[in-house]
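Encoded as structure tokens, the following chain is the form predicted on its own, with no partner shown.
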Amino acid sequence: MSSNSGNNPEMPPMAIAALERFGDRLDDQQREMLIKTAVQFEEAAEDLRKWELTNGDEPDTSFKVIEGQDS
């Protein structure tokens, strides 16, 4: 592990891999944003994993834009 990724066992593997690969190109603010975003992705993935589906559940095929909101 490079010095850019630190030794934080709570850091998502996605952040560790990105920091090891690209950390030397990022400033402190960009590293912080990368870690924050990776944590948010990890939390969202955990929420999705908790959602129980049955074999008959079909994918949601509709998409509706919510106007006036930034992501």
The other form holds:
Amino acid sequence: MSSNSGNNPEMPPMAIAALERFGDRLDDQQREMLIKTAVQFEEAAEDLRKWELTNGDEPDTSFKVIEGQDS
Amino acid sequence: MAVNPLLGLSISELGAKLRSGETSPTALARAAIEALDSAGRELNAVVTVMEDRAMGAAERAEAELTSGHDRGPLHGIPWGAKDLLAAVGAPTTWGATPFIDQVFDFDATVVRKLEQAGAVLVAKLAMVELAGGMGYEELDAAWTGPGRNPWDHDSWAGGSSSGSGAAVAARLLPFAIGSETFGSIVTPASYCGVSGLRPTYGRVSRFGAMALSWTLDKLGPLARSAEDCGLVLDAIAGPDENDLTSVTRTFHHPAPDGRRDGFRFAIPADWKEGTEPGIVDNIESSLETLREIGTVEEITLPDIPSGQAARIIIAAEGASAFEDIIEDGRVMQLRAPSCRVKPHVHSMIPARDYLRAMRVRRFVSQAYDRITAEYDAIVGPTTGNVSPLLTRTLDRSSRPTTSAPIGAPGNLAGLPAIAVPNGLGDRGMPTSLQFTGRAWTESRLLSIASEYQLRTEHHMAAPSA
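Any chance you could show the form predicted in complex with the partner chain after that form predicted on its own?
Entire complex below, previous chain first.
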């Protein structure tokens, strides 16, 4: 882990990963905002994890098979 | 410079004057060009005035009308495109410094369809950088500067279709096209006091429009009235082989069998929470009007974390759509300090979280399909507050507020909505009433909104700033 990611054990993994990859381009104030943003996304994800899902609950993706031409 | 008052008329009023010879497409285009270049610039509503293209199109429209070739209600009507729509003859900057010189050699499908309908594209209109998908907090988040509100130049026009809302509200254009991923049509419509229609996801092709969130992006009109929104949607709706999400369902305006009364409206029981008192008063007054054409019942909305799902989906899809500028560092050229930082987090959202959001989304879609099947529209305030002063910043807390509770689920489920002015609130700024309906029920929403506007005059109010 680079020095950009800091040593805060409470830091969300998203913040650690973002600082590892992009930290060199950010100043201290920006790093602070990045960590705050990551915390907010972690909270949002935590709220979603409280919603009970079963194995059969598929995502609302837009995948469609492309109809190929007959060979 | 005084703006030509003809630009403040509705599409049908202008159409009558065009056909009677009282005005002409070239006169209207010239008036719009002058208005946008003066008052439009003061509002930061304009990116590019397309004089050559506009006058060429206006001359063709004029020759056609003179020769008896009438393309319909939009023939000869000037309009503006949010600067995320590709159009030959002007840069398409997406509101963002990294794309300031970007030029496309083709027209977006909506631009092409409006040209086929005889409408005259006059300008590319300002927008929040990258349609707000980078999580902006600052209200000047556009390379063109803060979108100023015609009702008060120190207040915000709303986002992300800032220029579209401001130009229509200031009577510089009869209509404009905006886009909505989450609130970007209905919010500027609300703050600027115009009518704005968010069509059902898939109703309008997005080909040639900047992609922010493939599963949420929609295009729609902002105009003087619901009637005008219907006329524009009639021209731009329909399938497009270049956008696989566009559908073949037909849309015609006006609907041949449009109902005028007997509607069932639902209003969320907690709609007053977090809503400004002036907006509460205006909505209560609107409900009285709606009771003239139907019934209003309070309902409890399902407790699904819609706002959180929308936030994760938009951030993750946006980080993918703009992976190039995040990776190469051009994201640091964005104007808003928050937009230079947040995308780095967005690009690290785990696939697990994105997919969970998309799985929860299905519950949202199913729940709201059941609700909207029972009612003709869910009504409520479009926004819980009037346009903020430009010195304010947006609250991006992790959990959504209860005001305007239908925004997140409505967009997640791809439902249509129309926002219409319903009075003035705090600081004399416009307030707005929103109708959200079942998928593909734009005709019904337009009938309802038109009936409301027949009984009120809020949509006729013009700013004096």
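Rigid core here is just the name for the largest C-alpha set that superposes within 1.5 Å across the two forms. Positions refer to the first chain, counted from 1. Remember, predicted model here, so these are calculated numbers, not experimental data.
S.K.: Determine whether the C-alpha of residue 52 shifts by 2 Å or more between these two forms once the rigid core is superposed.
M.R.: Yes, because once the rigid core is superposed, the C-alpha of residue 52 moves 2 Å or more between these two forms.
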